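Next up: a single chain in structure tokens, the form predicted on its own.
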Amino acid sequence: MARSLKKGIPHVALLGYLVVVLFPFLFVLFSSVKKDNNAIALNPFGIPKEFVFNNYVEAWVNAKISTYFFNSLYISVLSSVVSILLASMFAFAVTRMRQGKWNKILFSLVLIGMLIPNNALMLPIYTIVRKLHILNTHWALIIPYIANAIPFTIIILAAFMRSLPGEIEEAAVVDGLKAPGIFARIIVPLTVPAMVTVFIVNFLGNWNEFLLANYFLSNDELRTLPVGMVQFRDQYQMNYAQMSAGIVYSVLPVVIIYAILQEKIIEGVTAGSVKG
């Protein structure tokens, strides 16, 4: 008896903490279907009498959150991928490649570049975003988010590779392969749970990004997401249940997202094992 409550008090403790996270999106989701402020007023946590889905009809058209959604979109995982292509061929190239001591330099300059606070370097990245002439462009946020990802995805990478075992490059050698086919056909695929981890976090963090978008974009058809959402809140400030639709609209993509590559891991790592 003793043991069995011992056992559960954990499950109690993360079922408790599981409604504290979620009940602050149930009160967000069932104010998106309920018909004005009235009605969430009077149940403001209760399920609606009225279901009323005109609302992400409404947030989706008149407010432009389709304009910033595929805006963040296309921004975030753009940029995602071409930070993991760039950096796992440089952690391939310092974990997986013999180049004596500049290995151990390149991987360092990394870990300093880690150092460095993002708030810290929003002016640098500001004069270069001028000089390159891409301010108010969606290359002024892509290239930041690509060079700002890129020294956490090679840890990450450069971490995962080492695990690997060195005879299976030693077997692909001998089979005829070069580093380049080394890297596409042996590595890329072994490394694809490192891959998906890297992926979810830098896509939420591109999702997300507020300050650079909010000062490089000044034209209302390119900004992102969470800037649009500033906007649609002071448009909307009356109507909560569209402001309500409109936060759905933000948090529903990357709650897919994530729970579809969370499934990937764990295929990703039963795929990439290697037998002993």
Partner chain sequence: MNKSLRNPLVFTLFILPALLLFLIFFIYPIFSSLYYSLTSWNGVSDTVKFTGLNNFEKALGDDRFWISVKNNGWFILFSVFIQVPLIVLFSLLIANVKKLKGLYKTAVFMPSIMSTAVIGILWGFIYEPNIGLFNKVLGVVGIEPVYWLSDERFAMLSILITNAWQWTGFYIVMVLAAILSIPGELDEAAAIDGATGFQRATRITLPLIVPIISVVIMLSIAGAMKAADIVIVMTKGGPAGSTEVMATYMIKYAITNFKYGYGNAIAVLIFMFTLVVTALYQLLFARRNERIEY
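What would the structure be for the form predicted together with its partner chain, given that what you showed me was the form predicted on its own?
Partners and other molecules have been left off, which leaves just the chain.
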């Protein structure tokens, strides 16, 4: 009896923490199908008495969540793919090609990028983007997102490529492949697992980014989901049921990705931060 009681105490504490983590989500989920503020106020904790799914339709159509959603989706995917492409070329060159000390110098230079608090660089980047005449276009986000992900992506991919055995190139050279061929046909296919991890981490970072997205775009049609949501809240301040539906839209894709890939996400995110 005393033994099982002792075993139970940690679970009580942990389940308490779990409730603190999960209850806000549940609160929003329930609120999103309640009729109006009154229904939320009368019954803030419980399951709704009647389910009003119209909130989701209203949020998706009238509040243009659909527009923001697809903006976010394509900006995040494009930026993540391009940064992986460029970073893997760089990582291949400095880990597998033979350029003596240059390999080390270039790699260390990029490492510095992990130490720089990046939102202190926001103002100069704003100026660069304006000088390139891409302010208020999607490129104003895509290019900085690509650049921003490069140090982390290079570090993870380089670590992975270094661990591949050296005989691979020897065999490939005997078969008549040149460096680009070795990269495209041998190293990249072998690096796919690491690329998947890095892709997810970069994708989540871009999907969630707020500061640049908020200040570099002023055209409503171009906005991304986090910025669109903040705007939506400011406009519909009084309609908490619809706002909750909007929150569900922006959280749901991330939760689904996380549910499927949580091991890889945790691994990737923590790897990056420990090294940073």
